[in-house]
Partner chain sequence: MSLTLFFQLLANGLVVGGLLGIVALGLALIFGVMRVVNFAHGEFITLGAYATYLLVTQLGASPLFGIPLALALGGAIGWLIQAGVIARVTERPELDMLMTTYALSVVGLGAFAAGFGGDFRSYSAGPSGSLDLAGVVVGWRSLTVLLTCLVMGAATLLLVQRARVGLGLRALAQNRDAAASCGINVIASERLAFSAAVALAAAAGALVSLIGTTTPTVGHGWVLDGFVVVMLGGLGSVAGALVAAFGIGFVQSFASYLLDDSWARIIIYLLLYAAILVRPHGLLGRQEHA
Amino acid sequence: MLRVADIRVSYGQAIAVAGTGLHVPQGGWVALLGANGAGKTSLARAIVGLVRHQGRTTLAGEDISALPAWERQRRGIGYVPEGRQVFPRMTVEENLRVGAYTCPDAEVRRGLDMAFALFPRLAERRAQLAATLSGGEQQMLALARALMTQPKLLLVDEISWGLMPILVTQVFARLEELHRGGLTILQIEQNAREVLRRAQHAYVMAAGRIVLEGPAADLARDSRVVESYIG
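Form predicted on its own: give me this chain's structure on its own.
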């Protein structure tokens, strides 16, 4: 589904991603682990076209390297950014409609129906400003917004960040449901224990490069991963 190769991202003289890559098979669930500052979010933003970068990105066999972010979304990438990044002065429904701004009206209506079926709490709060939602509800909104276009690939960046344990369980349950439905997932996650329980394959990033990869179950037992990310 996704293959990225030799991706390079720099901010001035600072190198965030130093010529690295990964691949995500169709229908797979792949985890990307690493400490803060390892380059994970910069790699994600390169994949979705939000930062200037070098390298090659293909989605479902199509080279999308030269496409802007909105065209990559139209090709089938859904993105849940780090820190939720909902629009606080817009309602729940308005946030969702922004997620489908490239879609015709009929697809927007289908997306809204799907989002409210998946997250009934958002349906109850569809007219509320996003700023009035709890952290867990905002995370639901960010996820639902990314799903509005019915993407082929869902790229999720730190979805459990700042959530209470019970909400982390709920969010992962939603991802499991989506994955069982056939959605391909690439998940950046600090909560290594939870994501490695669910993903099939995992990568570890450090200093802008992939330094370790393998089946998720194997990495969950790897002493380097346990010491650094699981404890």
Second form
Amino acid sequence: MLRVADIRVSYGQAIAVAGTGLHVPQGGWVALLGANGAGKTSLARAIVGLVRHQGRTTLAGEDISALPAWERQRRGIGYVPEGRQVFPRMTVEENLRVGAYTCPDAEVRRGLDMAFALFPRLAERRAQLAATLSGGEQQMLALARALMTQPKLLLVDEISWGLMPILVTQVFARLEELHRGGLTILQIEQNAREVLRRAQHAYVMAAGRIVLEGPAADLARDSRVVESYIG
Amino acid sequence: MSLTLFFQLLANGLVVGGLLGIVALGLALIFGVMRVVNFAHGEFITLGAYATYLLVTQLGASPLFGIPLALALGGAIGWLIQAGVIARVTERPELDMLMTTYALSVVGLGAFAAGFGGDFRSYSAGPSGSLDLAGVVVGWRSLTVLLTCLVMGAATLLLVQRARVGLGLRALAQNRDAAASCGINVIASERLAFSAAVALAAAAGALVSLIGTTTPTVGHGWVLDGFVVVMLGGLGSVAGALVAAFGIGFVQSFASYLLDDSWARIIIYLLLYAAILVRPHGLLGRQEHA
Ligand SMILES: Nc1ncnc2c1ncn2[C@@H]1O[C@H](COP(=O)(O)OP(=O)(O)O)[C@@H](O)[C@H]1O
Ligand SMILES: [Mg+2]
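The form predicted in complex with its partner chain, contrasted with the form predicted on its own above:
What follows is the entire complex, opening with the chain shown before.
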């Protein structure tokens, strides 16, 4: 589904991603782990086309390396960015409508119905400004917004960060439902224990490169992973 | 002051306020969407004024046709300038952009001065006469200006608040990256916002030529007050901008009658400074919640 290779991202002199790649199979759930500053977010931003980078990205067999972010989204990448990034001075419903910006009206309706069914909390708050939502609600909104166009691939960056344990469980439950429904997921996550329990495959990133990869179940038992990310 | 005079000045203030509102709307659109302070906005006003002047004097057309002409011309030129000049500088430090729009302004001023000289240009064609409302005399020209401003302002706000393209512009203004990853072509949207704002400025220029004289610097004065309106009203607050536009219009109208025009300027800019002092987040800043 998604194949990226030789990705390089630098900010001035500082190299954030030093020529690396990964593969997410159709229908798969792939985890990307790594310490703070390893370059995970920069790699994600390269994949969705939000940062200047070198390297090749193919989505469902199509080379999208030269495409800007909005074209990549239109080809089926849904992105839940680190730090939520909802539109603060828009209502919940408007945020979702922006998520469906490229959809015909009928699909916007269907998308809203689906989002409110998946997250009843958002339905209760549909007319509320996003800035006034709690952190957990904003995270739900960012996820629902990315799902409005029914993407082929969902890229989520630190979705559980800062959430209470009960909300973390809820977010993972939603992702499980979506995955069962056929969604392909690439998940950047600090909570290695939770994500390795659900993903099939995992990559570990350090200093801008993938340094370890394998079946998620194996990595969950790997002493290096356990020491660094599970503890 | 007699009641009739009071209403007369009020009516003048409404006309000035309407024009300022249109100018400020464009400035706010450009700043909100692109974070660009467009110093060249005044030259687009001047462009609309001269275009209308030429239409009337060379082709003998009614100046009312100057309004759609200025809208089309401004839209096209705004599109070209955004694509050819502004877009090349968007990823550079802010000062580069400031100097770019400033340079555009000076180039525009120079071009108008070279092409038309410093003469005061005006025409007599178009709506004439006035409406006498219980002693308050309002010229048809002034009324045309006010009505056109109200229609253009309402149409723009409706587009921004209700239409899908406006939803995209607001998303872009609040978070460019998030907008792009929602499928919004942010480059085309920025071009659209700039082009629409320039079209509004040029249309305001067409109206300015209807009620006054056209010189190479005619747009300059309007745009300075336009900045004051944007700053006083605050970005993103339609109500604030309306109050500021008509407030400045009334100050202009009353102060220039009771004192004189220089005093009107002084008062407006003292008000601006007072606003700077009372706004802890800065004039163009606003509180970010998320
Ligand atoms: N916008 C930026 N400008 C400069 N340096 C950045 C920027 N974003 C990230 N970095 C740097 O790039 C490196 C990788 O960061 P990031 O991709 O956010 O890693 P991670 O998501 O794994 O924590 C870090 O050293 C970080 O400081
Ligand atoms: Mg990160």
